[in-house]
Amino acid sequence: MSERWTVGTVLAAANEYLSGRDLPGARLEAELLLAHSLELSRFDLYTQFDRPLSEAERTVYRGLLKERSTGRPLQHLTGTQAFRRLDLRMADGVFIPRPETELLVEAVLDRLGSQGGSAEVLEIGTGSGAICVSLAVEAPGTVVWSADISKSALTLAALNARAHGVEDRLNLVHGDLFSAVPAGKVFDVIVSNPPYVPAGEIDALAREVRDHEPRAALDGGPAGLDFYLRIISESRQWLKAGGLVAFEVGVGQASEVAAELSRAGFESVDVTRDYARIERIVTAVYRSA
């Protein structure tokens, strides 16, 4: 009698397969990939645990498992990533947002909520649109500008903006840092999660980051600080008096970024720790002369 492959037995085999390849969260990833391949929710998998899978369905699933075992990110296989209130579309060649970046959004939202009324925000480094789309969704009185040097990132962010109905309050511009922002424009907030991995450390990153994330989204120069220094030096001409600058930083970088902000004349410099108690978010206020 041939073996009967059901949702339950296939999940058990997939969990064993992924676990043997040192992938963390193997069971969860097995479920997410199967739900994606069958166009079901994870809850549906458990209500259909005894459902037999056809050979065609198993073939598709095996292909996804094999790709995941090579280190290809789960988000590239499913094409989605949850971020705060959003279900974002993902694509190869665009940086996958991390959970700690939600704290950067929170810091900006706290500022926008405290000042009340409408506001304009500039994001440097759009990526998938996680930050700029979240801000537009969660702060309805806000107009957001976001700049990126990657056209593929801007294309993906535009799709995510349309999917969440905020394309009319999100201006996506193509250029390096402030180069594409209209001259003379000033903002209430400048926010950025720039590349911050020291160039010499990229090859030592986890395989799925090193091999599948765009290098331009990782490489922060010799010490990982190049983009912070550039943004800080240029940001004052783009900020209103009393405007906020907010950064996500890498491990061990918060004190250096905070010191550079102070040297540049920013005040009320503050550092927030992430879920792992790592100093991750640096904010400061610009007081014009």
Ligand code: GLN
Contents of the next structure:
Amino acid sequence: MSERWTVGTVLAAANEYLSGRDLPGARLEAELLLAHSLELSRFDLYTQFDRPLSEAERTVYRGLLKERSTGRPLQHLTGTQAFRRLDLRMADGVFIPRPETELLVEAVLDRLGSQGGSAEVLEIGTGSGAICVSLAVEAPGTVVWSADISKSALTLAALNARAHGVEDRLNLVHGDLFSAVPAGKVFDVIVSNPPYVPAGEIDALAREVRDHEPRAALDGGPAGLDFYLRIISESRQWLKAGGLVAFEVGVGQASEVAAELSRAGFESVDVTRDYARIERIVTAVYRSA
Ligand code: SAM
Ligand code: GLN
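Okay, that was the form predicted on its own. Show me the form predicted in complex with this ligand next.
Full assembly next; the chain just shown is listed first.
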């Protein structure tokens, strides 16, 4: 009887179960959860299609599928998320990085590349460390600072920094925006993917986001723009002349953020689109008077 359940047949059943619960990526998610619960890679699943599953293994897998079907994010169940070159650890209560944020890292790397050498970068809003750990790994000359108001985010980011061997070049600090950055320090780059969802729209987000992402990682105030306005108005005192500001923005926010940067005296304001052709990244250069 139990020989019926192999990697292959269990995956087919799991796919059907998740598809019936409104999860568009059902097959992929079924595979990632099974690989996780059997401690195999996804590739191993395909080479071990006829491997039988014990009753205990099936019970664990069923539990994961059930949790996933209630809207708990896949990344909280597997505890990992891929981001650029990194495999990052995830944890409940800390924002899961999104693919489009990889482009924000790209924008900063483009800039650091032309500058070469040992730049200093400040990130506002660390989360899991996706941006700051990637920058420290991919731009080995840089020293990165990153601030978050959430202690659990900083704990997770510290773990990710150690796992990727960059803890010596990453200073994680706890506080509201710039408040924990040593007074008088100036940076070559300030980068942020701040909370940018308009407060009134949070309830309409996918349940994975609405019910499982920390509200403090999403809520950008009435129009979603509060953090941009605060960061732009304070950033000049933290930037070297010729320094770069780089933001990720929400849908429809790029032109307002760009306009605010121009009003604040920034130059070379530039907007780039993401994979879905949405204006997503806004950068600008600070030229001091
Ligand atoms: N940088 C990560 C990423 O891209 O995956 C996390 C981005 S998440 C959208 C925004 C982060 O900003 C959250 O980790 C949140 O805790 C943090 N945050 C919210 N309010 C803050 C504040 N006043 N000062 C510093 N960080 C804040
Ligand atoms: N990208 C998130 C979403 O799912 C919002 C992230 C943010 O506020 N920076 O809407």
